[in-house]
Amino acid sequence: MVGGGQGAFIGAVHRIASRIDDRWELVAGALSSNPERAAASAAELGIAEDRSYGSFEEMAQAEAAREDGIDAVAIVTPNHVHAGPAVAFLEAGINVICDKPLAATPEDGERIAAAVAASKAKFILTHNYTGYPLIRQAREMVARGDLGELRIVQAEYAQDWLTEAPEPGNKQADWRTDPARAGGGGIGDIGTHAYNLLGFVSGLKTSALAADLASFVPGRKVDDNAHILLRFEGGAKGMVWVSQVAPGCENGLRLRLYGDKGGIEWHQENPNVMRYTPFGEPTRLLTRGGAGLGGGAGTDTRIPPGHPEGYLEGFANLYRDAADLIAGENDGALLPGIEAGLEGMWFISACQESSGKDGAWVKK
């Protein structure tokens, strides 16, 4: 692991998801750029001493000479510390899960993807909410043709922890709220996931947007507030809103798709249930798990029905995908790659572009 040492909220996220399978075990770490402080996050984590190291330049080194060394890289580092590791990793031939977005800049999402198609080594992006069963399943009922003709698609994640400046030294606000390390605010932190989760179910293809974007804390330079409308291949129509001050809303990231046949909805809060409306018929609620389900929501569940499953899971079934590609035993096809990273960093770079000509449209 590259990152992810002592106060990192989402180092603590990939290490529990990744043993849930029991198919990961965590043996090395540059953990922190602060020496002292990876020395001592690796011995919290019991990583030997001699596969504790005081930056990743060396982990990739290291470990891609020894004969017992890593099988992959997860980066859980800042967005303007991605492209670093990640393409050292790459060029190491070791394989790389990185969480998202992809990096700060366009020009460090090309370095990544320039390394990607020059390795072998393979290259995962933590989009983990395509993870959730009921999200793959909506996949598969969208491209099964349940809704028939995709018309309309809406998705959001709305948030209130920025509402207001926090305080300092927050360490998860800092860098998120600091355009040099982030990229992007609230389009690059939750709007990408929102983004790639619209995609990932319905299988459309933008064609442009149009954004409105919004800095309503003052002084911070960074968006906290979107609006995007989208245009995909086809006709179909879209619109994506991204918040992080939105009173009252903790983790609202939810999902509806309309075609000429139905209508599907979820909402991340209760992600073990899901609206499904043939039209003309009456609604139906599918739950994760449940009666008349398989699929995805069926192989990637592992409790009964009414056990709440989520956050944790949804990283998990990624890392399983992930040893799983890795040992050759599936095609990644559900996996997030550099082509959804690419994908991501062309969303936050045109919504910039459009918010700052008065929301001109975008094409790809």
Given for the second form:
Protein chains: 4
Amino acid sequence: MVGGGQGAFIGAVHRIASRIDDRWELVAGALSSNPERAAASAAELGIAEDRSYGSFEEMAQAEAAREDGIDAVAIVTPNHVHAGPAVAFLEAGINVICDKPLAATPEDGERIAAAVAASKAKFILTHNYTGYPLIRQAREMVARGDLGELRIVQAEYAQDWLTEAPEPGNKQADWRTDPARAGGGGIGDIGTHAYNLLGFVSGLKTSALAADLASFVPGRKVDDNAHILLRFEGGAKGMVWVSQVAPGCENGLRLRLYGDKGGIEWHQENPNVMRYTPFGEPTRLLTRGGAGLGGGAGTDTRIPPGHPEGYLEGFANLYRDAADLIAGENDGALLPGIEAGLEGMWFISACQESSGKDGAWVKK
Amino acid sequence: MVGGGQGAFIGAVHRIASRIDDRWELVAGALSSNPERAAASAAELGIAEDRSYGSFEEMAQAEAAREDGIDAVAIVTPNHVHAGPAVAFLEAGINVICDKPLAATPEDGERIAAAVAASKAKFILTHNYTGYPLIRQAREMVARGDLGELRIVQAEYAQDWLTEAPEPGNKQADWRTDPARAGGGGIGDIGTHAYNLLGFVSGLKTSALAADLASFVPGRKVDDNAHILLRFEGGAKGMVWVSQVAPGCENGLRLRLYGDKGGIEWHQENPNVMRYTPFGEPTRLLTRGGAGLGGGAGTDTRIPPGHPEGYLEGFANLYRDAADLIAGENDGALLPGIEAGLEGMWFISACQESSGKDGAWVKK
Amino acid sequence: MVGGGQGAFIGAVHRIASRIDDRWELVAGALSSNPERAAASAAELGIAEDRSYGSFEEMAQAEAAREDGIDAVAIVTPNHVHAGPAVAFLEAGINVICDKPLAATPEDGERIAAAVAASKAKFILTHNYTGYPLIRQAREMVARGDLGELRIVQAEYAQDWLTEAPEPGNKQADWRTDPARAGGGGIGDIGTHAYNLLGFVSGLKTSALAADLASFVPGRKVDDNAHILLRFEGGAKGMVWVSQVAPGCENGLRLRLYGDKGGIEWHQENPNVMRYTPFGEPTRLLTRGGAGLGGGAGTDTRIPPGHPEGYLEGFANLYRDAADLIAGENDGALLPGIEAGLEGMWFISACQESSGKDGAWVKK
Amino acid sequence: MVGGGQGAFIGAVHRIASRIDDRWELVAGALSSNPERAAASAAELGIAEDRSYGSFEEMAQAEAAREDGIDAVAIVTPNHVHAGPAVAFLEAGINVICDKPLAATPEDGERIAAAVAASKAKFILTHNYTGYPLIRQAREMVARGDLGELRIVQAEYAQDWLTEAPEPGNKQADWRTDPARAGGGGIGDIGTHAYNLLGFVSGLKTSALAADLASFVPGRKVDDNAHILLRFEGGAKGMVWVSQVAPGCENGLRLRLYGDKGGIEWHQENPNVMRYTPFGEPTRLLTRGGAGLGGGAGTDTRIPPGHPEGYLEGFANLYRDAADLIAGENDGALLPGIEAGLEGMWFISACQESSGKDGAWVKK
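So the form predicted alone is up there; where is the form predicted in complex with another copy of the chain?
Now the full complex is given, and it begins with the chain already shown.
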């Protein structure tokens, strides 16, 4: 693991997610750019002293050289520190599991893409919401035509934690609201999740985007609210709303898709149920692992329907699938990779470009 | 009543709404442009033969001449037949209660506005959703600052009944999908409701609008889906979604408003409850007439909280308030009138103009 | 109308319900036992002076003698004043629409039953919740076997308005918490509704009942909470919960039925949707007038699905059906009558008897 | 671990729950009474060959004798195989984490209780629903008086998976519907959870119970539906519903508590939100880790509010607290132990006794 030392948030999430199915063990790390914190964090997490590294460069080289070197590295640093380690490990031939978005700048994104292309190692981007069983169910249903031809697709991801300027020293807020380290505000942090999920489920290809970004909190240097219109190849239309200043919204990631034969609605805050309406019939409540769900999504759940799974189990599905992919036991078709990462980078920059041009459509 | 004969829909709704509080009696009508249907409809509804008229012109003159002439006329015809009767009754000095949108064309809208300006009679436009008690509660809360300064406001009105091309001869669908008679598709029929409601509750003034209209159903001549961005004076931003092709949506009119101090969410399909979140505190479920609701909204409800009121009771609040207004017992501040009508006409034409210019912002 | 003068609650509800479909007109009344209040109330309601009576006896005789006498009387007095007017009007040959429960005492109930048996006039008891379209839909579904053989049926009706002792002089609370005038506490006021609804939908015949009544509020002389077990002919089992001291519950009337082929759940506070699960399939959300609802319930609704109807419209269905029944246009099969009333009287006394015997089963 | 070999269900749940916080490692097991299956299961789970035992007796002795012996054993066998291993490990001085209910017979329960009393080892019973953060929040709120004096408490646990007789050979259904191995039907398998949770949150002491058990499915030898009334010391009243034959219910565990100052409602299928109503104020939606939740429950959650946690995370809280208890870092006050186990055994036998006496009250 690179990053994820004391005071970090998403590193701990990755560690739990990787443990749930007992397919991964944390054995090495460069947990912090601060050597003391790195060592202390490693000790806490039971990493042997000789595998706690002072830098990711050192770690990539040393682990590549070991017979029992790591199977993959998890990169859980702030966005502007994704490219460095990603390239280093890919060049060392080590599989990479990288937190999203891909990078803080398009240039960094391209560097990673080049390294992926040049390496035999796998690259997985943790757009973790794709791991929810009902999201995979929705993708299957769209693919097999249950909704007919898609016309309207909408995603939103609304939070309220940045409604006011955060206290100075709030580590999570600090880098997320710093353009240099984050690369984008809400659109990068959560907007890329919403946009990725829309594409994952719908299978649609974006043709153009128009965005109206706002920074409502005085002094904020990145967007904290975004209203976005989408057009897709084939004629479907979309909307995306991203906000970090919507009081009453915690992690309100929602997805809605409507075709000429049916519609689907899903909400992350209660992810074990999905509304599905075949046009002209009553709405069905599909439940995770529940009655009437044929197909592969059944394999993504650990406990009986009605016993809720949550965010961590969805995240764990990515770690389990990554283990399978590396072991050659699946084809990784459900795992977001470099293409998803580049798509996300395009999304961020297209939003910024469109908003800078007063909401003009930016074509892809 | 003008319109509302056999086979009509909204006329019957107006009649029920007017009866609920026993403030109105239906005594005269020009119920259909077809004289036989007009007479038959009048007989069914208990209108005396001599007050069943063959045309609205005739009715306006005759009723104006009677000592016991009508207190007001309800105009419930298709959109392109609003201006004629509205002007005729206004000129005759008779109060007008007109269904929305104001008219099928901007020119017609202006004609009505001129007649309103020249008449002492009142003009009320039945944007009936403003009659829901919790909508009035929301308006009060915004006005007194419970949400702080508004930043983000969103409305949506989604239906699915036009997902497929309707059977020929479906009277409701026929005129609503005919540009000449309707003046707009979904944006006119239901979009004006959503847009009106947003303004009614938020009190915000629109400064510009950008729209992406679509006609998904082959052969359809009007919009059946609209994705709309809004900007308001003072800096707030908005989104509106209007659709008649979203399977699973019946009359999904929703409103969401977020300020720097709190947020509100309301959904017409369960209108007796509203989510209200003061920032940093748990969400409250405000119920119609329920605990903790100070202020005037309490007067708009007839039965105890927990006993649901619905669409008809909300509509009835407009008829009751109209009776009070005409009787001089209230100032009509809550009743949509000609300004709301003109605003709706601007909304329709601005959506069409923006969409015609590839989504460029249309300023107001 | 008998009762329903100034300060009354349910009388106004009856008046609105009767107006909604324009089948009734209020033309006569004995609105209060207080002559001045009776006269003032009548004037307010537009009743002609000569048809505002000082007593129900007088009204029954006078109206029976008129050529244009009333078609039916609505009795909306406190429970202990049901039997007097009901018998008087039945004996005068005038149809009776009586609020529930049937009476304050079993003896009074029997008197009414005898009068019904001896009269050609109709007797309708306003268990108004039976008028909700989805309740009638549920009854149809049970009757045609959609749920298979019923095993478990449950009803609850929970309120919180009597959580604390009411202020002295609260007219609604006063008589409802007085054993002499009410005949029962929560079990009479709302328990009979829940019990009636269970039987209306399920079609089951009760064989025995066991009850645990409580009066939680110090000084209260009637029950304010009841936990009740039921057994039915054929082996089904039931539970009923009735409470007026459950904070957070407004008018929480819920119904749940489970058979060997499916289950149904319905909640009065959002009455336009019902959950229906065919065993082994996903749950369906059936909506009032919505997709997939065959059968007669479609005739009980006035506006399109997604536009909510509520308590008053359900109540209005009883008034409309009563008009049809009196006009000979329906058979009254859906209208609660004297049998439902006697069943409710049995329910009240069986609850009291069982609770007095420490919850022993009381057979029917 | 004792039990939990191939084909088992709850063993895998325990393993995941123990891994989530990285406080436990599975190093030894007697995973099946079938030696071959035991060995194969151990190999799959990475247990060293010399610590895969053929019987629990052998394991208890061997592990007690090792310097690096296990810190605790998890017993995840069918109910009738709880007492044997529990006593063996307790006598060997090894801490026991035992699945619920305590045992299949009262005698077995007493044996375990005696062994607990005689041992220094800890005994933890995995009533896992007590681990949900909002359940602990509710317990805190009741304890500090937010609800006032409790009057009405209700729990229900409804499933539908046994609506029809299961296929022969369904391992989970087989032993759960065999009186000899299960000791009770639904009341033991899920009723004890509901009853335990009611006591955990309310803090009330049961004084008496009356039950009406049913076995609806032809040929079933244990209860599959139970309607239960409760009385508590101090005067509060309760109801419990337990069913495995309620179509549409997956794992419908719900809790409702009402006092003279407020009420609470919680539903396991969406466990991250709880309704709380202070009497006379609007209902609050409390969310896991969300706004306005003071107190200790905040420590029981791993990810931000709005990111759902589920069944496994709640279960994991018990494993984490057990680790702390064994390490001397907490007092185990929130961990169900032998008293909870005996209380559950009383519940089962009192239900059976009462039902056998036609629902007579069984005192405690």
